[in-house]
Structure formats: C-alpha cells, structure tokens
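Next up is one chain by itself, shown in structure tokens, the form predicted on its own.
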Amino acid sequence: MSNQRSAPRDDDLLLQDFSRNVTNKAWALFFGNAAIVSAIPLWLFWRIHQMEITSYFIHFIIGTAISTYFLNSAYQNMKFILKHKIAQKREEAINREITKLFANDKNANKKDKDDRILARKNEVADFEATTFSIFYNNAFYLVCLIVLSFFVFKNFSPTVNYLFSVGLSTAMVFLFSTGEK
C-alpha cells in the first residue's frame, strides 16, 4: 500500500522539476531582480536625458510595470529552457559526486542512490538555470536599451526615446527567451 502512495507523490515531484511553473522563492527572486533591472531606465533618463520625474510620472511607472512583467516572464522563459540543458551536462559529475559518498556505505540501495543523484541533478540545475537566467537577461536588456536609447532613438524626444527604448528592449528581450536554442 505505501508503494501505491509513494508512486503518485514522486510522479507529482517528478513533474514538478519539469513544469514551467516556478516556486514561490524563485518568483519573488525573478520579480524582485526584473523590478530593479526595469527601474534602471529611471536613473537614465533622469540624469542623462533630463527628463523630470514629476513630469513624466505617469510615463515612468508604465514603462517600468510593463518592463517588470516582461522581464519576470524572460526569467522564467530562460530558466525552463537552461535547466534541461544544464541537468544533462552535469549528470556525470553528479552521479560521481554521489557515488563516492554511497561507496562507503553498505546498506544503500541502488533506487536511494539513484533518487539522490536526481534530487541533486535537479538541486544544481535549478540553481545554475535561475542565475544564469537572470544575468543572460539582464545584461540583454541593458545593452538593447543602451544600444536603442544612445543611438537609435538619439535624436527622438525624451519621452519617445523612454518608451520606444524600454519598450523595444523589454520586447526583444522577451521574445528572445522564448526560443528553444
């Protein structure tokens, strides 16, 4: 009977590791890093382009919402698509890893080793997935908006220079975590 109830609980967890949902930690960790990432903008365009935060209030907390949202979702995109990757490139150094400190031990069993080989597997992949998600993303974003707002745009107004350069990096951004490659 505790075969028949264990089953169900490591196909849940087993999903788990392979859904695009995230957890809680992992989301307030994504939206904290897009709100300071998309309130990088304000700084910018205040300072260097001189536009009045008072002025273009209404402008500025749009932008940086939108910004926030989509950049959350590139985040959880990238992390969905790098953890696969990354769980296969470390299987071998793993299972090494884990199979010295089971060596010593007699009384393991093949399935408790192969359930912490997993268990680590998914641990490290999920680690390095949501860092590397969020510095990819991160420096994506900030030289699109750099490359768009000093270049592109240079000789817009202000106001179409924020919201063409926030929004366009936000975009690309965003469209780029959805591929598969």
Second form
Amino acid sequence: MSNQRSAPRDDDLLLQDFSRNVTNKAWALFFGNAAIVSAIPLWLFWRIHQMEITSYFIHFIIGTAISTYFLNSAYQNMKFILKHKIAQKREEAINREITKLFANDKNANKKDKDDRILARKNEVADFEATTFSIFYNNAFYLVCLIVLSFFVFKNFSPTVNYLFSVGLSTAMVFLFSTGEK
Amino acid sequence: MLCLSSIIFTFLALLAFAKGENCESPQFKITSYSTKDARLTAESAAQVEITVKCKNGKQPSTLYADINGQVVPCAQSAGSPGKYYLGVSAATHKQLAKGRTSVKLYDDDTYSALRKTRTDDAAKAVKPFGEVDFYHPGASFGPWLPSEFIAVIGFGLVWWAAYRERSKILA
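For comparison with the form predicted on its own, provide the form predicted in complex with its partner chain.
After this comes the whole thing, all chains and molecules, with the earlier chain placed first.
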C-alpha cells in the first residue's frame, strides 16, 4: 500500500526533475525579468539616440515583445541545462544537511530520508539554476546590446540601430542559451 | 546779506539735490554664465548680470566695470531697470581665469574721478562704487574615456565573471 502511494510521488519528483516545464512562479519570474530587461534599451534609444516614443512606439513595442519572448526562452533553456549539473554539485552538501536533520529522529526510515534529499536537491537546484540563468543571460544581453548599439551600428540611423541591436542581441542570447559548454 | 544767504541756501539745496540723485548704499547681486565645454568650443566667454539695489531707490545712469585692468561700460536693458550686463570673451580657454574674478564697479562720479587720475597709485586710491566677484568653474574637455567604453568594460567584466562561474558549473 505504502509502496503504491509513494510511487506516484517518486514519479512526480522525477518528472519535475527532468522536465523542461517550469512552474507558474518561475515562469512569472522569467517573464517579468525578460520584460524589464527588454525595456531597458527603450530608455537608451529615447534619451541618447533621440528616438521620440510618440514617433517610434510601434518599433519599440515590436522590439520589446520579440526580445521578451526570446529572453524568456533563453532563461528556460539555460535553467534546464544548469539544473542537473547544479544538483550533482550540491548533492554532497544536501546529503550532509539532511543527515544532520534526521540524526536525532529515530522514527525516520531510509525512504523518507531519500525522499527528503531528492526534494531538497530539486528545490536548491531549481532556485540556483533559475537565478543564475537570469543573471548570466541578462549580463550577456546587455554586453551584446552596448557593443552593437554604440560600436557596430553607431553610424546607422537610430531605427536601424535599434532594430538590429536588439534583434541581434536577443538572437545571440537565445542561440548561446542552448549550448552546454 | 539777504543776497549772500540766498546764494548759500541755493548752493546747499543744489548739493542736497545732487546727493539725492546718486545711489546710496548699493547692494549687488551677481548671476553669471561662462563656457563650460572645452571640447566643442575654441574660445571662452562669460556673461555677468549685475543687479543693483540702492537704498534711496535711485539707479546709477551708467555703470562701468573694471575687469582685468580694462574699464568698460556695462549694457543695460530698458525693460529691466537696475540690471547691468557685462560680457567677457577670451581667445583661448586658459585666458579666462578659472575661479573667482574680482570686478570693480564705477558709477558716473567715481568713473570721472578715475579718468582724472594720472598715475596707477592714484587710480588705485579712487574708491569704486562697488566690487563684485564672478565665478568661472573652468572649461572642461570631459572624461578621458568615452562613457560607452566604460560601460562596455563594466558590463563585460560582469559577464566574464558569470561566464567563468557557468563554465565551472558545466565542467
């Protein structure tokens, strides 16, 4: 009986561990960050390249929307790749933590302890992969944006500068987010 | 006797009248603007607005300013009585001295007294109508490195640190 009840729970944990799907909370975090980071170039192009919002709002909306979508995907891709590696690296420390927690509990059995370790490992790896994915992709996106906008497309018109800087930065971030090296 | 006293009385009246025409106890307020950007300009200039308030409400008809040894008349605006304008220009940025520059002001009477002097010592002895300071912060060429270069270096370092950390995780 207890084996039948615990099996679906193990399956759920394994599915969650190996799935590309993110929770609603993680999705909201990714989307919010992607939207904010995609909106940063608007201020740059409005104030420094003198692109008035009232004249270029269509370009800005399209650029921000596309950038938000692909940044969101890049966050998810990188999170999936990093999560397993982080779980492996943190396994030993989590084992020690849970073992210390269960040291004084005589009633606990090995199964409960293993479940707890698995859940904790999943939780830690998920959180660390999420935050690192956001941090890395944001840093890479902003470096690409500044280099493209102020050095490569410096002498082009502001419209071309905006569309190509944002588009190419987003494309590069998305492309490199799938890499495992 | 009557004639003498009337002459004395007339003279005193004229003296009082003449004194009443002059500005008494003047107070000065300075607003100035000077060239700040040396990269986009070749010469420096400064514009000084001097507001004079007199105790008796009279304004000097003309104000003269002694700046860097040269005495020049100040411009006035018909719509703003009590405001006098002084313009200073320099062929190079270094010629317009950075920091506080003292400007001696003369009204008609003190300027006449100054014009009558023959020596420098005598000229220095003439008490000016007033003295004001205007401040020139200096013309700057801006930062040595362009701001976008500093931004790229800063963000690049952050990205490099993140890349190294990622490589460690994926190793």
